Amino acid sequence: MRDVKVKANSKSTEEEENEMSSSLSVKSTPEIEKKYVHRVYDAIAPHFSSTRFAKWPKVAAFLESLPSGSVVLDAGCGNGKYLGLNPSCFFIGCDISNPLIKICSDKGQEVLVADAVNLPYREEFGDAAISIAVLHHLSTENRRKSAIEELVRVVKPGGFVLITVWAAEQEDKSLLTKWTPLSPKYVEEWVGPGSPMNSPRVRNNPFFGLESIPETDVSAKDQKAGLESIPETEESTREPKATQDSLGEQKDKSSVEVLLEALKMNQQEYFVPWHLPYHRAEVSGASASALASGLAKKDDRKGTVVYNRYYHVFSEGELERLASGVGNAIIVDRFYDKSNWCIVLQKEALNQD
């Protein structure tokens, strides 16, 4: 008979317990993705999906790729573009957005509602996964690494994934200059365990503190007239001790300044807008609620219904890092493609031993 290796549990509940706790976490969608993801693409997915119609070369040359026969899950398929694409493979695809899931099912395509954190999916029963513009909606770092986790489980042991987001390092700099960055307001209400700033790149700047998050709202124009007023010098690049040597200044400095130059060292997260045209609005009822609610504001200068999209802007080497803590896969593909940084990975065989 052959022999079974049983390995001690060496965690005590209370660990278990926390793990549980956390994997619970990351799973409940925060509020500003609710808001500023899921009711923002449920409201403008007509207009959204008359405007996603081009493939990606690079995306669609690693599904061309594939092998005849092939199950590929696209997951966040948005209007189902890449569904199909190969007609050698089996696709099915799903997408946070019921609207989104709708034009899709209008097409016959196979598709259904799911979280991009927790798949309804068996395990490794794919040959192949596609996230294509989804994680950089995610707005934690244990929620995008679980993402990608979740990419990884569904697909068989040597299977594929494609993932890709936008990139901090944009070609076209001046839309940097279009997008809201992330108000102390919404920093306020989001600071925990895998939020942005709570990351090493936020959390070991010498010139920002938790302390220093303040407890009431700042106007869009005065966090703009802040994020102007901010010089762009090689004080940031000097080390922690010559900071140090600044800590005094910095005491004369609002708390709401000393966070708007520390959202302007580290700017990974934005405000996004899309104009939906009102000839667009009037179509759904969402516009009116959206309206009414200060989800969305109007430009009559351009005939429109605007929406803030929430994003997290990848840097470079960010997506690697985060992929390389997935411990069963391995990048075997990293490039930047269209200001989106990219990379596939490929599922390990796991030890038998």
Given for the second form:
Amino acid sequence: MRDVKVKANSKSTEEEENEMSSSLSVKSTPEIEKKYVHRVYDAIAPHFSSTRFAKWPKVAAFLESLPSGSVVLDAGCGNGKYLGLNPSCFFIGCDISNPLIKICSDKGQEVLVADAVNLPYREEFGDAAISIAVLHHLSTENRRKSAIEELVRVVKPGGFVLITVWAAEQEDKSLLTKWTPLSPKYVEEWVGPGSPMNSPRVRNNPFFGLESIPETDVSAKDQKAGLESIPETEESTREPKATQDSLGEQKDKSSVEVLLEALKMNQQEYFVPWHLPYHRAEVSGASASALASGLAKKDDRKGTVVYNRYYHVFSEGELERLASGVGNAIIVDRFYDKSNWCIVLQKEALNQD
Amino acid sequence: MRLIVHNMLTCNIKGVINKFPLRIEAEKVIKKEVDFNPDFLRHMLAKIEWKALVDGARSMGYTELPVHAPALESDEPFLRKFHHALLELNLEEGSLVCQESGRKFPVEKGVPNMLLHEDEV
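Any chance you could show the form predicted together with its partner chain after that form predicted alone?
So here's everything in the complex, that chain up top.
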């Protein structure tokens, strides 16, 4: 029998630790979410809540269609806009932001502070569940999938789940010019097994000459659309066709570089600004430390403290693909509405013999 | 926090098997009247883990619930007690305690905080 040479582990301790931390539970909150989701919402909660009052007709319709007496679980309920929307149902909301939950409880709503990726609920208690504009704040595919699995787990067999997320395909394209695409510095913070850098869509993109299985969902048309939507930044002024170099030249670049280019072409990671007026910032008190630490900056012209919120916007079909990976639920509706991709799942009913 | 929510809550600390129910340590309980809706109560009866409800109600000072839910669900006196325990007792201040790990989840101003620390995930 031929001797099999075992390659010595040449990784540094730091690399090993990074690998271990990235293989740590999917339920652990990555740094990028702590800084650019949790802290931001905590700081902006009352102002954010004051802007979130319009009830989205599609969500209202879903809730109104539920049988009277349904227990509805809202994971990531924010300021509780939808809690109690159907007065015949019993709503229980949770959010990771204490200040937002306080706004709900001040309204007399039944709420708790909890993590949508790890719901502290026993299975099948709910009749229905909703996740409205939440999953796009989760920074890895595994966490996004986990959150969907949680929603399905906590509803009864036959129960419905409505999920909405921001679309990469925004109706108002000018909005994208106000967003900051994630730069490599932030990418490196959270590159891990579940990151978009390692997602099949990026890795298998034939456009970049990577070793790949033929990908059916990335059409040339999609690529062009991706290019058009990239805001003017230093990176995007580079000639796009430089990336169409021969395979030989591609292979000379490190895989990280190639993936970073892929990221730009399929830009789905953004910082979306939130302008907190000065008088609001002073009241919250959180802004002083945010400014000091560089988490937020001042816009004197607008008189606001500007925070960035992390978003992974979803491309067409992505939410469906993610949801179809959840074993015990089927997709019963899917639609695009007001720049959001939306999906309704139904949990498998028990076999009735 | 009302017992309708408590009846669903679990301790998600990694490795914990006996995650439900959480024991209630009540410091402040208030009663808030809620409209009586028998249909809703019957719907809830199928979901509720009865012993957890009885124990939870006891912790909040209400001992009128029968040890077992009666077979005849339409019995109104029973439904009234069920209604009161499930929907009208509010834990304003206290803790929810994991029976296996002893971890206490605080309840402040009626809101439980179920977030885990990094080493618990």
